[in-house]
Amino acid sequence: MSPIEIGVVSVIAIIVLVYLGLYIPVALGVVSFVSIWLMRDDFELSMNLLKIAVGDSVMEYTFATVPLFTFMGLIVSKAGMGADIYEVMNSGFKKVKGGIGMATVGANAVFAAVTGSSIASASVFAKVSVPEMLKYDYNPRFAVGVVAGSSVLGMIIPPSAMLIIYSFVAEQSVGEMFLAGVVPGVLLAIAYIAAIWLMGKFTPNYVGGKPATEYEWMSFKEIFSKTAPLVTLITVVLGGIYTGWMTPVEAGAAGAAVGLIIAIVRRKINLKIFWEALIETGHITASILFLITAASIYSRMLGLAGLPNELAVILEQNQMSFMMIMVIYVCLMLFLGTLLDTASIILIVVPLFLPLIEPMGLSLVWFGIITVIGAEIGLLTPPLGISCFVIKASVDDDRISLKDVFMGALPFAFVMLIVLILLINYPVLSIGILH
C-alpha cells in the first residue's frame, strides 16, 4: 500500500473505531502511530513522533488555560451562579410569547461567557428552566429544544474548551481565537431570540405557555446582587485578554481566583464543593491533554501520508471554488455530527483541510469559528446529539422522551446553521474585532 492509501484507510479506521465506541484519543493515537510505522517500516520512528507529540503538548505554556478556565466554570456551575442570571432574565421576558424561552437563551450566553460548556449549561438549565416553562404550560417539545439549542452557546462564546482545542491543533493564538467568538456567539443568541419571537408569533400553538399573571418585576438591589458577580467575572476574564493586560494563562488564573472568591463570599462553596471541583478539572485536563497529544501526531501522520496536498491537488484538478470547498467542509461536518462529538471533530479534519485554507490567504482564527460552530451542530442531531442526552437524563419527566429533544433542537440547529452561512460569506463579523 502507498502512503496515501494507507492515510486514507486510517482515518476511515479512526471514524469506525470512535463510533463503535473506542476513546477518541485512543482510536487517533493507536491508529496513527501504526500507519507511521506502516508508511517508514520503522517502530522507532513512530516512538520518537509519539515522544515528540507528548513533548509539545505537555510543555505548551497555553495549555494550562485548559485547567485554570476548567475549574473557574466548574466553581461558578456549583455555586448556583447560572440559576441566578436566569432568575434575572426570566423576570425581564416572563410577558413575552416564549419569554422564558427567551429567558433562557440570555442566561444561557451570559453563563456561557464564565463556563465554557455546553455540557454544564445543558444540565445547569435542563433543571431550571424546563420545569418552569412546563409549569407555564409551554410546550414540552419547545421547552426541551430551547434548552438544547442555547446550550451549545457554551462552545462558541469564550471561554471554550473547543477554541482552546482548535487553537492548539491549528497553532493560533488562544487569546485572538476567544475574541473572534464574541460577536459569532453574540449574534447566535439574538438569532435564537428572533426564532422564539416568530414561533410566539406563527406558531404559538407549538410554542405554547400562558401569560405570568403572578409576575412582578425584580428590584434594582435584587437585580444587582444576583448579576454582578457574572459580570464581575466576564470583565475581569474578557476585558483582561481584549485590554492586553492579561494573557489567556493570566486571565484563567485570575477568573479562577474571582470566581473561588465570590463563591466564598456567597457561601455557596465548601471543602467538600472545592476538592469536589478541583478533581473533576484534573479529570477534564486530563481528558484535554490527551485529546492533544493524539491530535498531535494524528497531524503528523496525515503530513508523511501526504493526504492533504492529495486534497488539494484533487480539488485543483476539479477546479473547485472557494464556496465549493466550503460547502464540502461544512457538509463533512454535519455528516461527522451525526456520529462524533464535537472535539472528534475537530481533532480529525482540521488536520486535513488547514493545509487547503491557509495557501488561499484566509484566516485561520476565521476557520476556527466556522469549525466549532459545523461541529457543534452535531451537538443537536441524532443519533449522537450529546447536548440532549444530557438535557434528557437531567428532565425527570414522563412526558418528554429522547424523540422530543431532537425534534426540539432541530429549529435551532438550523438557525446555527443560517449563522454559519453568514460567518462564511461575512468573515469580518468573526475576524473584525482582531483589528
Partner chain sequence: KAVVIDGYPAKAMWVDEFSNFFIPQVNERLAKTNNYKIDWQESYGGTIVKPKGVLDGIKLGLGDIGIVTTVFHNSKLPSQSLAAVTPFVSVDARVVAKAMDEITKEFPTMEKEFSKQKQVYLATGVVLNTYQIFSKERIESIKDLEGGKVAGAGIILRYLDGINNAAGVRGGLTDFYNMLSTGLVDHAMLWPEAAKTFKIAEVAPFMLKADLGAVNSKTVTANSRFWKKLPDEVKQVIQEVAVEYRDHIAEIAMDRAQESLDAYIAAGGTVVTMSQEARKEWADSMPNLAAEWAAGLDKKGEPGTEMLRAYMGKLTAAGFTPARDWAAGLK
Contents of the next structure:
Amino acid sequence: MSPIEIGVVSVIAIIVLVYLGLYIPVALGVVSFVSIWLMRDDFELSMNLLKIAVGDSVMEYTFATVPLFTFMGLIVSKAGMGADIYEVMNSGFKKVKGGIGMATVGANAVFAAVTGSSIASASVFAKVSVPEMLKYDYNPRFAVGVVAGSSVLGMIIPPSAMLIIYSFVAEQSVGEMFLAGVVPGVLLAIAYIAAIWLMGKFTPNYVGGKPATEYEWMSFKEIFSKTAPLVTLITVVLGGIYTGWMTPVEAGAAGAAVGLIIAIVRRKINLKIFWEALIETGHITASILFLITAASIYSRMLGLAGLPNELAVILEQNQMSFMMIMVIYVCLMLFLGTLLDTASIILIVVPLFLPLIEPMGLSLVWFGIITVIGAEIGLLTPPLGISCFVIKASVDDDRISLKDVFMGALPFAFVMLIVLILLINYPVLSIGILH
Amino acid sequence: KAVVIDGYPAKAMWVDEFSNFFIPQVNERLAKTNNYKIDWQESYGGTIVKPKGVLDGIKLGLGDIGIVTTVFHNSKLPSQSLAAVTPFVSVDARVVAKAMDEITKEFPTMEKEFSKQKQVYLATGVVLNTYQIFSKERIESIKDLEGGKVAGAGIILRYLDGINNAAGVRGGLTDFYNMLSTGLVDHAMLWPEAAKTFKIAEVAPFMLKADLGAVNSKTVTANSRFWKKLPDEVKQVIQEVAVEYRDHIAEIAMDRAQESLDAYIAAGGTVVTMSQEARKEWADSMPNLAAEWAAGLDKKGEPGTEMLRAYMGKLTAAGFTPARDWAAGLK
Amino acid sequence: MSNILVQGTNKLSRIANVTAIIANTVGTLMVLCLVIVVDYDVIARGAFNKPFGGAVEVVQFTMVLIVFLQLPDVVRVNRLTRSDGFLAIMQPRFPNIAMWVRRFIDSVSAILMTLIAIAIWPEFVEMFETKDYFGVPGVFVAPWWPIKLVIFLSASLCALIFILKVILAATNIKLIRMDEMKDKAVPSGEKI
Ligand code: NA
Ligand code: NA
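Moving from the form predicted alone to the form predicted together with its partner chain:
Whole complex next, starting from this chain.
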C-alpha cells in the first residue's frame, strides 16, 4: 500500500472506531500501531513507536499550562467570579432588547480571559444567566442558545487549552498563539452581540423578553468590588505573558495562586471545594494529555508512512488552490465536529493538513486560530455538542429539552462560521497583532 | 531506501544543508559507479520525532539516518560535551569540528556511547561559532556581571558559577528577547546568528565580545542495523560526504556569524571587545569544568583525561592560545 | 465454581479500584506541587535573584506523575475521551449488541495498555541499570527510571481495569459510581 492509501485507510478506520464508541486515544493508538506493523512488516518497530511516543509527549514543559490554567479556571468559577462579572454587565445592558443576552456574551468574553475551557463558561453561565432570562420572559431557546454560543469564547480568547494543544502539534509558541487569539475572540463576541441585536430587530418574538421594570445602576463601589478580582487576575496572567515577565506556564501558576488567594479572601472556598478542584484538574489533565500522547503516535505514524512528503508532491502536481484546501478543511472539521470533541478534531486534522499549509508559506499561527475556531463549531452541533450537553445538565429545567439547546445554539454556530470565513480571508485579523 | 530524521524544521541551517548538500553529494557519487541508488525519505520538523527524540528515534529504527542534537543527552553521550566544558579556547567552528571529529575517531569512547544507542557515528556538526554576552548596558568584565541575571541554556550556564551572585536564568531561544526587554534578565548568552534572528540589538545593544568558543551540538548518526546492511561502497561514500558536510556547515557557521555580527552593528548594536586579562579572569573564576568532565569519564574506565589533553593539543597546534589551559594539572 | 470466580473477580476489581483511587490522590497532590514549584521559581527569581535551576525538570517530572498516576482513575470512572452517541442509541433497543460492543471496546483498550506496559518495561530496566538522567549536570538532574516505572505501573493498572470491565460487563456489575460527577463540569465526551 502506498503512504496515501495507508493514510486514508487509517483515517477511515479511526473515524469508524470512534463513531462506534471506542475511546479516542485508544482508537488513535491502536490504528497507528497496526498501520506501522502492516506497512513495515515489523512488529518491533510498532512497539518502538509506542515506547518513544508515550514518554516523550507528556514530558513537554509547556503542557504544564494545561493543569495550571484548568485549576485556575475551576477555582475562579467556584469563587463566583463569573457570576459577578455577569451582574455588572447586566446592569449596563438591561434596557436594550435582548440585553441580558448581550450581557451574557460580554461577561463570557471577560470570563474567557481567565478560564481555559468552554465547559467552565457553559456551566457557570447556564446557572446564572438562563434563569435571569427566563425571569424576564425570554424565549427559552434563545436563552440557552446565547449561553451555548458564547461559551465557545472560553477557548478562543486566551488562555485556552485548545490553543495550547495546537501549539504543541504545530510547534508554535504558546505565547504567540495566545496573542493571536485575542482579536478573533473579541470579534466573535462583537458578532454575537450584533446578531442578537439583529434578532431583536427582525425576529423579536424569537428573542422574547420584556423590558426590565426596575433597574438601577450599580454603585461604582459595587462595580469595583465585583470586577477588581477578575481584572487583577487578567492583568497577572495575560499581562505576565505579553510583557514577557512570565512564560505561559509561570503565568498559569501565578494565576492559580492569585485566584486561590482571592477565593480565600472572599471566603468562597473551603477544603472540600479546593480538593475537588484539584481532582478535577488532574482528571482533565490526564485525559487531555493521554489523548495528545495517542495523537502523537498517530501523527508519527503518518510521518513514518511518508504521508506529509506525498501530500506535498500531490499539492505540487495538482496545483490545488488555497480556497479549495480551505473548503475541504472546514468541511472536514464540521463533519468531525458532529461527534468529536474539539481537542480530538485538532489532533486528527492538523497532522494531515500541516504539510499542505506549511509549504504554501502561510502563517501557522493563523492556521491555528482557524483550526481552533473551526473545531469549536462542533461544540454547538448535534448529535454530540459538549457545550450544549453541559448547559442542559446545568440548567436542569424540564421545560428545556436538549433539542431546544441545540436549536438555540444553531444561529450562533452560523455566526461562528461567518466569523471563521472572515478570519480565513483576512489573516491580518489574527496575526496582525504579532507585528 | 533511507529515512532521514530531525526534529528541527527543514529551514534550520544544518537540516537545509543536509537536504541540499549531503544528500545530493551522496547521490552524485553513487551515480558515478551506478551500482547503487538511495531512495531518500526526509522527515523533519516533528513529523516523526521531536528535537530531543532523534537519538531514540535512530536507536529504535524510526529513522535510518538522523541529526542528533547532542546537548540534550548529557547523560547518554557525556563525552560529546568536550567542547562545551573547555570555553575560551577557539572561536573557529571549522577547527573545533575537525578536532571533535578526530577525537571521536582516535578514541573509542564517543563511538562506544553511540553504539550503546544502537547507532553509528558519521559526522560532527558545529553550527555556532561562539557564545557572546549581550547586555542592556555596556559591560567589560565579570565584575559587571556580578549580582546580575543572565539568560542562557544548558551547560553554558555553569560558566557563571564563579561569578559573585550572578544568577543564570534558563530560557528558550525564543524567550530571550522578551526576557531582556522586560528586565527579567540583564544579560543573555547567545551566539551572533541567534542575536540577529531574534533582533536582540533592540533590547540588548551592547555585545561583550568574550569569545567563549565554538561548541559542537549536532552529530549525524545512522541506525546500526541499517548501517550493517549497506554495501561497503555506499558506506564509504557516506563517510566521505559526512566529513565534507562537517567542514561545509562549519564554514557556513563562520560566514553567518560574521554577517550576523555586521547586522547586529547595523541594527544599532555596539561591540565591546573583552580584554585578554578580563577573559583570563573569567576563565580562572570558573570551576574546572573540563577536569570534572574528564574525571567523570575516567571513573567509568574511559580515557577522559587523555581525550581532554589530545583535544587541547589539537587546538593549540592549530594556533589557538587558550585563556586557560583546562588540561593543566591533570595526571 | 463460577460463583468463586465471580467473587474473585469482584475482589480483584475492588483492589484495582482502591489502588487507582490511591494513585489518583497522589497524582492530585502533584498538581498542587506543580503550582508551588513554579510559583516558588517565579518569586525566587524575581525577588531574590535566585532562580530554581531545576524548575523545568521538576515540572516535566510532575507532569508525568500527574498524567500517569491519574490515568487509571480516569479509566475507572469512564472519563477517557470518547464519543458514545452510537452506544447511547443502541443501548435501549439492542442491549445485547451494545454490551458486546462495549466488551470489544474495553478489550481493545486493554490490549493497547498491555502493549504500552510491555514496551516500557525494558526501558525501565535499562534506565534503572544505567542510571540515566535528564537535565544539565552541575545545574539540576533528575533520573529517568522513576518516570518509566510510573508509566509501566500505570499502563498495567489501566490494562487490568479494562480487563475487569470486559469480564464484569456480563454480570452487569456497575464499576462506576457516577455520584462524583454530580453538579460538575463535564469533560469532553462524557455521557450525561
Ligand atoms: Na480562555
Ligand atoms: Na457536535
